[in-house]
Structure formats: C-alpha cells, structure tokens
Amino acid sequence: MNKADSERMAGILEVMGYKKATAELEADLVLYNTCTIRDNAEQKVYSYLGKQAQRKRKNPHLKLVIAGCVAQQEGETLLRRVPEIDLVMGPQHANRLQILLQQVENGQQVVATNEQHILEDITTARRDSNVCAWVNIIYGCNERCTYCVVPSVRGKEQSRSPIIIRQEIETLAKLGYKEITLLGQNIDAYGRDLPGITAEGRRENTLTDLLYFIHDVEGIERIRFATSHPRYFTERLIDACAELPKLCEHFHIPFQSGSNQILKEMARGYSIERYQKIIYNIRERMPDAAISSDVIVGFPGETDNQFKETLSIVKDIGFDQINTAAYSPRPNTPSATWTNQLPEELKVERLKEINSLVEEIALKKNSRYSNRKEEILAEGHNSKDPNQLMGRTRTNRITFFNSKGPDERIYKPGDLVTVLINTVRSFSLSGTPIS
C-alpha cells in the first residue's frame, strides 16, 4: 500500500518539475513516505530526519516532507519535534501533494491529517516497474482489531468505482503492463460502501464481481489481488479464481494466531477452525495453489500452550511463505493499554523458533517445483548477476533463470518464459529456460 502511495506521489513530483535526485542528502525536496504498524519503523523515520534537519539549518531552501502513516498519527508532535520539517500529509492526501507543496511555497509550514474524502485519482503515477503495477481498489478500513493502528491513521473504508478502476487497467495494459495486483488493507471489504444489490438479494460490486469485470482486459496476462480478511473470505471468491484463468494461484490471508482466545482478544471475528475450512476449500479447488500469511507473536497475555498453538497451525497447514513479527505496542490501540504485555526478550525468541519453522516449510513447500516447467514473467534483471532474469511464478515464487534461452534468443522484461526449475531454496526458484 505504502509502496503505491509511493508510486503516485513521485508520479506527482515529475509532473511539478522534479527530478529523481542521486543522493538522498544532495536533493532539494526529501519526502519520507511512512509505515507505523511496527515501532521499529516508525523510528527510522527519527534516524532519517536528524540528518536531514542538520542540511535544513545550512539550506533553508531545502523541503522537508514526512507522509503516510506516522505523518498521520503524530500530526503537528513531529513539528514540535523537528521543526525543519515543511509538510506533513496523512495517506488521505497523497493526491494533493502538488497544492500542498503550493502552500509551502507561500512560506507556510503545513500538517494535513484531517479526515479527507479520496477523490478519484487522476494523478499519474511514477511506477517502479514497467511490467507489473499495483492498482488500488479500496482505501481505509472499518475493522477494529485491538492491536492495528490502520484504521486510525487510513481513515474509512472508500472503494473506487469499478469502471475508474478498469480504465485504469486498460490504460495499464496499452502502456504493456502485463500483471496488476489490486490492492486494500481489507479487500474483501472492497464495495461495501457502493450501492447495488442484485435480484437475488445479494450485493452487487464485490471483490468477485471486479475480478470478473476486469479479467478481460487485453494485454493483461496475470492479476493478483491483497490483502484478504479470514471473516469475509468467500466460497464464490474461491470458485472465480478456479475459473478465471488470469487469476494467479496465490492467497494471502492472514490468520495472526492459531489460538482462539488469542484471536478473540485480537478482535479478528473468526476462529481457528474457521481458518482451516477456507484453506481446504482453496486446496480443493486449487491443489497446487500457494499460501501466505501474517503472524504475530507474543501478544499480550500468549501462554506458551498458545504460542505452540500458532506453531502447530504452522505446521498443519504447510504455508509456502509466512510474515512473522513480534508483537509492538502501537498507539492508540486498546492492547497497547493492557498490563499483561510480555517481556520483549521472550517475543524476541518465539519469533527466532516461528521464523526457523517457516523456514524449514517454506523450503519443503517448494521442493515440489524441482524438476518442474514453470511460466515465470519476467520482471527485471536479478541485480547481482545482469545475465539473469527475475520473475515470479503464477504461485508467487521468485525465480532467477538466464537471459538467454535456446536458440540464443534473449528473454527481457516483460516475457513470459517456460523454465525447468533446477534448484530449490527456502524463499527462491533458480531455473533454466527452455523451448
């Protein structure tokens, strides 16, 4: 999400006459694009500032911009605490960067954090990749789980309407995108705040009805879609990615604890057994498909029977790759308040046994590719040897293979190549291309 909001404000900057700098302390405009879901991001943002504030005092001509997430939960603190700082905007604003940045050019100092009604963007963003983009489909999130700050610093659930978000696909498509990945905090949230409901009572302008929406668009080869919610993951969302063929076999959906007392504490609306049921159904359909996930360990009160709970669910269910985190207090959070935190030196060493379990999964999970012909796109060169390409499966494996194929032919970016896969490791394919 932080990633696109990136995307579109650089997009922004180049329209205003910006160019990329070579050096984060030789550029005349530095913009900190912000994450506070962990405490340790949220203070590299400190890190980063001290120096730029010391080049601010010799350079007053110098911009200082802090946006997204932590920009939204300190508002005018972060003045108070570096007052060289020019703007700071929440992710609500990331689309008026440009009157912003007006304001500051009329020799205002300016905090925008205020609750913002997302206009439809038409801004143009400065993507990364010439191959695969992000589009957003919903921005905020309603839910109340006791331990995220996301709702407080995103705002409202917000869906764009369908046809905005298949033009912009289209317009993707035309420039030779080949693979898109729809974007919410909570996308199976995304419209719930859209009129319609069908004649069978159900609601129209679901997650599944976009998929079906968008899956024609020519040119597009591959479509992905994150993050999914265990509490409104359907059966008829499974049933779409069976049948449409550009959906990509990879799930990404969260289950944060495999204790039931835990999730419940968490406020995430859905049990354990609940979590399994959507992952065999996936499996059903779908035997070969890939599943992430999110988990955090040492929440207030975890009991080590709680904790093996979360690593026995692990295990069960075998997911190909899983992000771990210990949990962090953050604020404005109930759990943040709680007295039953525990010791970081125990959180610390639950997440070093959960990481060195996902490991051992996650290179078992994708032993089942050796020897095995796999589509990869091809997204870019891998950046320690120019002679090979990076991509990924369609299960979202990263794999490297040569640039060169039989018949010397030489793949680029943006190709959809066949690759014997010849070496297994625990997060990465390596193969060989083949006819």
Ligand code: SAH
Given for the second form:
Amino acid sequence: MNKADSERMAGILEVMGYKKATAELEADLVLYNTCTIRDNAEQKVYSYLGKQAQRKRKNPHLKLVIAGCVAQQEGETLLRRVPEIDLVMGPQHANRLQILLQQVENGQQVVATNEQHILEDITTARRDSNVCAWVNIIYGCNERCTYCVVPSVRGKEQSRSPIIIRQEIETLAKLGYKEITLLGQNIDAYGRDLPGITAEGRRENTLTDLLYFIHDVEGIERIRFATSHPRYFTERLIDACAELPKLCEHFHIPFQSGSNQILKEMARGYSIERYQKIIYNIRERMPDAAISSDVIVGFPGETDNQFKETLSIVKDIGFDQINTAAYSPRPNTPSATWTNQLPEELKVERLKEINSLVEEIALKKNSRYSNRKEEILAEGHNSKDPNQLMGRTRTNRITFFNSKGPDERIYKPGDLVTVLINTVRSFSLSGTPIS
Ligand code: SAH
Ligand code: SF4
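And the form predicted together with the ligand, for comparison with the form predicted on its own?
Now the complete complex, all chains and molecules, led by this one.
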C-alpha cells in the first residue's frame, strides 16, 4: 500500500518537473513516505530526518516533506520535533501533493492530516515496474483489531468505483503492463460503501463482482489481490478464483494467531477453525494454491501454550510464506494500554522460533516445484546477475532463470516464459527456460 502511495506521489512530482536525484543528500526536495505499523518502522524516519534537517540549515531552499502514516499520527508534533520540515501530509492526502507543495512555495509550513474524501488520481503514477502494477480499489479500514494503528492513520473505508478501476486497468494494459494487484487493507470490504443490491437481494459491487467486471481487460495476463480478511472471505470468491483463468492461485490471508482466545482479544472476528475451513475450501478447488499469511507473536498475555497453538497452525496448514512480527504497542490502540505486556526478550525469542519453523516449512512446500515446468512472468533482471531474469510463478514464488532461451532466443521483462525448475530454496526458485 505504501509503495503504491509512493509511486503516485513520485508521478505527481514528475509532472511538476522534478527528476530523480542521484543521491538522497543532494536532492532539492526530499519526501519520506513513512510507515508506523510497528515501532521500528517509525524510528527509521527520525534517523533519516536528522541528516536532512542539518542540510536544510545550510540550504534553506531544500524542501522537506514527511508523508504517510507517521505524518498522520504525529502531525504537528513532527514540526515541533524537527522544525525544518516544510510539509507533513497523511496518506489520504497523497493525491494532493501538488496543491500542498504550492502552499509551501508560498512560504507556508503545512500540516495536512484532516480526514479527506480521497480524490481520484488525475496524474499518472511513476511505477517502479513496467510489468506489474498496483491498483488501489479501497482505501482505509473500518475494522478495529485491538493492536492495529491502520484505522486511525488511514481513515474510513472508501471504495473506488468499478468503472474507474476498470479504466485504470485498461490504461495499464495499453502501456504494456501484464499483471495487476488489486489493493486494500481489508480487500473483502470492497464495495461496502457503494450503493447497489442485486435482484436476488445480494449486495452488488463486492470484490467478486469486481473480479468478473475487470477480468477480460485485454493484455492483462495475471490478476492478484491483497489483503484478504478471514472474517469476510466468501465461497463465491473462491469459486471466482477457480473459474477465472487470469486470477492467480495465491492467497494472502493473515491469521495473526493460532489461539482462539488471542484472536478474540485481537477482535479479529473469526475462529481458527473458520480459518482452517477457508484454506480447506481453497485447496479443494485449487489444490496447488499457495497460501501466505501474517502472524503476530508476543501479543499481550500470550502464554507458552497459545504460542504453541500458533506454531502448530503454521505446521498444519503448511504455509508457502508468512510475514512474522513481534507485537509492538502502537499509539491510540486498545492493546497498547493493557498491563499484561510481554518482555521484549520473550517476544524476540518467539519470533526467532517461529521464523525458523516458517523457513523450514516454506522449503518443504517449495520442494513440490522441483523438476516442474512453471509459467513465469519475467519482471526484470536479477540484480545480482544481469544474465538472469527475475519473475514469479502464478503462485507468487520468485524465480530466477537465464535470459537466453532455446534457439538463442533472448527473453525480456514482460515475457511469459515456461521454465523448468531445477533449484529450490526456502523463498525462491531457479530454473532453465524451455519455451
Ligand atoms: N489489513 C491487513 C494487515 C495490515 S498490517 C490485515 O488485516 O491482515 C500488516 C500486518 O502487520 C498485520 O497483518 C499484522 O500481522 C502486522 N501488525 C499490525 N499491527 C501490528 C502490531 N501492533 N505489532 C506487530 N505487528 C503488527
Ligand atoms: Fe489493521 Fe485489522 Fe484493519 Fe487489518 S483489518 S488494517 S489488521 S484494523
């Protein structure tokens, strides 16, 4: 989500005539797009800012912008801490960057953190990839997970209209993009704030409806979406993914904890049994589907046994990948005020233990690719070996292969290549192109 916001803001700067600087400490304008999901992400911005504030004291023309979730959370406090900053802007203001910078040009110090109806993009994002693109479909989040800072910094759910989303995808296809990933914090909430009821009395404009609506855009080969919420994930969505050929067989569905008691305290709104049932249903329709997830360890009051319940779900489900995190108390969240916080050492210990299990299981899961032919969408060159391309399987496994194929053919980013997999690692694959 943050990367997508950064690409939109970079696009606006480009339209305004800015060009990418060669180094962070040489730029005339520095914009940090910040994250506050955990404390360590937040701390990074302060260390970067120190150096820039020093430069600004020597060069008053330097413009310093803090965007994103730390900006939203801290607001004016940031200006008090680092008075050299010119502009503090929350994530809902990303599309307003040009207007805000004009206010700075007029000599103002600007704080833009008020709730916004998010404007449709009028500029084009400067995307990092020429092959894969993010497409935001819903902003914000109306859930109230007790550990999570997102609703307070990204605001209420705002769905974009299906027609505008389709237009954006059509434009991307014309520019040569091959893969799109639809984005939302809780993507299953898509359309809740849009009008429309079907003849059968069902809500119109669900994520599933949107998938059917955009699926036939010519030129787009692959469609992904993230992040799914187990509370709202539907059978209809599973059927659509099985039925629609461009929908990739990869599901990112965070479960957060294997303990029903902890899930309740997190206010996630589902039981671990429901989660297991969803995975069972996905695998029944798409046996090879990859499943990835997010997990928090060391939530307040988490006992050894509750942590073990999480470990056993990791084993039972057999995840392809998991983003693990040690619980980090966040400002303005209920669980940050609870008195049963666990010591840092214990959280770190649990994180290490789960990480080694995740790696072991991922390697085991990846072994199924050995000697298999996989369709890889080449995205770019391997940064460590220019003779190799990097791409992904439909199931989102990163795969490296020689750009030279049979008959001296040279593959390039954007090509769909059949690769025979010969090396399997925990989080990536390598192989040889065969057609
Ligand atoms: N909307 C997504 C996730 C958004 S945040 C969802 O509901 O699943 C991404 C991940 O960061 C979360 O899934 C969670 O695992 C992690 N996370 C969020 N708040 C956290 C906190 N306070 N401490 C540690 N990890 C956290
Ligand atoms: Fe945070 Fe929960 Fe919303 Fe995800 S669903 S962004 S974890 S509040």
